[in-house]
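As a starting point, one isolated chain is supplied in structure tokens, in the form predicted alone.
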Amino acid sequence: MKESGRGQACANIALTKYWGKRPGTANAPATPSISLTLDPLRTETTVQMIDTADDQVVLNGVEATGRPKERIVWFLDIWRDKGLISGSVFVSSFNSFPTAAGLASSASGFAALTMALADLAQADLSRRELSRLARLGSGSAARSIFGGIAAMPLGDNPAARCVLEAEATPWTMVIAVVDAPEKTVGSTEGMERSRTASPYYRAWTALAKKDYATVLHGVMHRDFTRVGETMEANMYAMHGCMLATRPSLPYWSPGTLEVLQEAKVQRSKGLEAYATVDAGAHVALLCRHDDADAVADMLSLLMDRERVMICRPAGHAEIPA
């Protein structure tokens, strides 16, 4: 084992959503999902062995406490229990984008931490094994191990797989970072609330399986309209399940609704871009590469240009040279 390790990974935005966990499993999803990994949404993580009784965690330059630290320490314990690492670890992680805001920071965060720990452990792990490990920290992190478009099937101990490499992916996402407070209910807690207290949860999980098959077929045949229409409908279905949860889980802000409405208006005028929103307020618009600048210009009419990000497909999570 080395004294230190490094890893980096990009966040992904789901084309068909992961919302719900299967009870009695090791963080296995209740819905299959497909995602696009996005280049500017990057997390860089370093880990280092330290001679202290407890692990230390710094996130974006601030010492972590409470739930954020507990999740990471719990993840480190998994690696220790498997005999991959031993002793206490100092973790330092930086995001290039907003944290805890519905832009999949936990996905890139745990994927980057997985790569850093693999570097530290000098473990000979396949990418599928790394995906399974990352999933234990964050279900979406399993997909961030892979670049381009990744699919996450159902199963007791599933791993994601790459469906389309980044360089072969013909689509871009343009993200509108809307005004919104930090989430008060995280995805893990929200999923469990929906599972136990949304009257639409069973219908949602059944629909999600159908949408997964439709989008997977669309991706393989490069059918942009089919993928975009199904992605947007799948997003509305997931948020409908959230809103029907008791008590309700409203993640959107007024800015979210403004962008969603404008996307529909612009489609009617010929600018084909489709919207999706994870468990947060920010909106991602899927478009063809050649339309990315036009979509960004459209969003710039609603908000400051610096709050608009053109996100090309990213490559695999990696250990930096």
Ligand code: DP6
Second form
Amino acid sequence: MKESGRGQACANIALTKYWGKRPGTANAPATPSISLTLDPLRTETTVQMIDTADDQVVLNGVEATGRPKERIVWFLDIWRDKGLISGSVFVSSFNSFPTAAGLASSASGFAALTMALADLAQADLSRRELSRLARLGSGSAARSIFGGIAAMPLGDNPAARCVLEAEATPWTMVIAVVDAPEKTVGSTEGMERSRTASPYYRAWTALAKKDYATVLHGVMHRDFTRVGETMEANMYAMHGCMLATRPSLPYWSPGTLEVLQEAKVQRSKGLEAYATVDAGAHVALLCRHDDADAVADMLSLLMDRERVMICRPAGHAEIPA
Ligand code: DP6
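Would you mind giving the form predicted together with the ligand, to go alongside the form predicted alone above?
Let's see the whole complex now, leading with the same chain.
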């Protein structure tokens, strides 16, 4: 074990969504998922051994308390229980993108922390083992261990794998950061509520398996239209399941619908971009690399240009040199 370690990873947005956990497992998803890892949505994390009774966590320069800290301490406990590290740890993490924008920071956060802890532990862990560990922190983080397009299958203790390297991925995500209040129900709680109280939950998990197979096949064949259409339909199905949850889980704001409508109008005019929305209000539009500027211009008609982010496929999570 070293005195300190460093890691970095990029966020990802799912093409087919993970929404639901299998009860009685260690954060094993109830739906398989596929995602695109995105540059420049990057998290850089440093960990250091400290001589104090408790761990210390600093996120974007501010000392963390409450739930965000508890979640990280709990994750450090897993590494300690496995004998990979010992003693108290100081964690400092920076996002290159505004966390308040509500973009997927738990994915890049836990993936970067996993890389930093692997560096600290000096353990010989394969990328699949790293992905499994990251999943314990946050399901979507398992995918951020890999760059390009990553797939996470079902299983008792699944790991993600890379299905298309970043350099071979011909698609870009253009993200519209929609004006929205901070969300009140996080993914972990929302998933549990949907599992126990959405009449559409079973239909959703069954459909998710079909969409996963369709998108995986589409990615292999670089079939953009098939991937895009299935991605968008999968997103609507997930939000249908969320909305039907009692009490309802509405994540959208008026701006979300505005972007979704505009994307549809532009598609009918020949600009081929497909929309997806996570457990939040922001919309990500998937397009071919060459159409990214046109998609960003289209979004700029609806919102300030600084709220529009062109995100290219990112590489794998790393221990920086
Ligand atoms: C809607 O990975 O944040 O973004 O495992 O409880 O941390 P936990 O959940 P998390 O859920 C992501 C949900 C999603 C869809 C997705 O990224 O696949």
